[in-house]
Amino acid sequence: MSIRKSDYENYDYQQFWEGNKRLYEDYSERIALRRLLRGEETRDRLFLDIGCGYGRLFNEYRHFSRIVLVDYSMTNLANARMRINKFLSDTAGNIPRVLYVAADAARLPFRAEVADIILTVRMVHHLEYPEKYFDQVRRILKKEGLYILEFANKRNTKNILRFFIGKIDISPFNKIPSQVGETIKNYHPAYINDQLSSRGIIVEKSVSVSNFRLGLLKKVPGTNVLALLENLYQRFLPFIALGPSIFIKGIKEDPQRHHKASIGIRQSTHTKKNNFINRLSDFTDIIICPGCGNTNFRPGQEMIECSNCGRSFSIKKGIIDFRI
């Protein structure tokens, strides 16, 4: 069965998170992301949120100098832009430069080795061919760059119990991805590890997330107690990967340098300013044509045009549409 692409053009993804019904999941993902970003230098660094949705997690990485939010849905990006503009207008201090890009995860319009950090949350389970996306991550991420990925965990407690009592036939213990409905794939942690390591991205840390995601537990003992338990679980038992969601922190290897992963805080290796960071006016120094890979564009008021293949990419309400 082929996985069907999720339709976020005609569905307001904000509705999924509004109200109190998913406060626990939101909190769980935020504390995991904070832990994995802890100690990372933010000045003069480029942060890509690929599969950003409506920008739900923006305030967790807002301190980075330049930020690119990428999604396939123009609706999501329009909501993200409105939400982030309001957030920034209400926030004092340095304001990052932010770019909004509509693009296919398998054909990302960015130059090789430009990203210091790439984040992907609640996106990869929608991809029919995630390996194509991981190829893009390998291409775009700098050597010794950081990759934070969240994926739906096939080997979670609920699936294990259901398998042993005969409720499901698919074993949660093998590496083969399992499809849930028409739009979602769950992955075994070993499968994700293999996909990344084969591309030179070494998993440095793994965190089990949303470990108490059960409707009954949200009512009794309630979200506040679950949040406390989640914090303790992520702090002391993150390696017991039985939650429905897993966050991993990977580092792209540098073949020219021996890389040793440390147990403590990883210090940034990006101490010098990159030439592209010093440009304040735009992001044209990091983008490429997703059709031919050309780096030169002819600018217009409501579009940019590839100077090589002639493809035009519209700019609508501050969002560049690179979908082809």
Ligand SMILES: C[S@@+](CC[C@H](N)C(=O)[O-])C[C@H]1O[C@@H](n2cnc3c(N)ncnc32)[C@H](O)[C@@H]1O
Second form
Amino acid sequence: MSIRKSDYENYDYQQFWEGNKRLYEDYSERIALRRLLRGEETRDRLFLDIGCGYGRLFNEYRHFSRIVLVDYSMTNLANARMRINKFLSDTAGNIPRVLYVAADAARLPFRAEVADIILTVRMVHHLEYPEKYFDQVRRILKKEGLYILEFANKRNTKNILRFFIGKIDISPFNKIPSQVGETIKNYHPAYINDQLSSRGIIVEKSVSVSNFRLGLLKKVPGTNVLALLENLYQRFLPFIALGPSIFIKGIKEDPQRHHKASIGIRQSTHTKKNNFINRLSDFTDIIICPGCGNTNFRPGQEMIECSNCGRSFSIKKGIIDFRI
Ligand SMILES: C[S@@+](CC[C@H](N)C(=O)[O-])C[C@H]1O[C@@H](n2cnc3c(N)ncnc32)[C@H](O)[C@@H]1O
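Output the structure of the form predicted together with this ligand; the preceding block shows the form predicted on its own.
Up next: the whole complex, starting with the chain shown before.
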């Protein structure tokens, strides 16, 4: 099991973002994400947010026609569902179809090559074996699909300075992931690059994020000035990867590019308003049993059962529990 002790079941993650304390980081992450998603077709496309938490970033990708929110924490997923249902009931226009799935990122219950876009923000630092999760990304992402990943950057300005004045022993320049406390890992950009390219995912863009995240700076010039500076940094110097957080945009290679058929999915995108409560029937073409990989399920009372291995998966308050 690759879930680590940083379990979000009994932790109020929403409260981490409430108030003004992290407005700057939230803003920095959103502008990076907007930049990386700019120009992406949203119609007939399946978007997966893996390690979605309480759906903080949902409104940045709400235009995609089908969206799956995945997390290991039932508490976070329940909060995400509540928040998103409220958000969608106040929204005009097309409503996406949304599914909530509890699963381990290292054992995802989705068919191969179904996702047009996979997003993961602030999650890989929790994984004991990130390689297993990257294997899943490779499996699930369509050819030429987009992978947007945020990771904590060990080679950041603060670490470099601390290393040179002898405050930390581990070099921020070596590629090996560094353990911070018991449950967090920071990664060197080259390590992430190697992990992805060895799986056929080519990093096309990299954006250094939260570049001015220093306690004093946050207090003195204030969030508005920092937001302006951040915007300029991300626009003109995104490749100087010295921020504490890096967003990358990777594309999964397609070895037979010119033979490729349409990557669209067939279903209609025009979902009526008030029809957004997640329906498994909108997603039966993408789910598999995380135990045996079978694609057929028998429906039951508040559960579905794998017709091959017999494992049952509960559906509670609109969340399918695929954790095994
Ligand atoms: C710091 S939160 C980030 C949430 C969201 N992406 C955001 O940026 O607001 C990390 C999330 O990753 C989830 N997580 C940690 N390990 C996981 C795993 N092995 N599989 C799936 N989710 C996991 C946690 O439950 C938590 O909701």
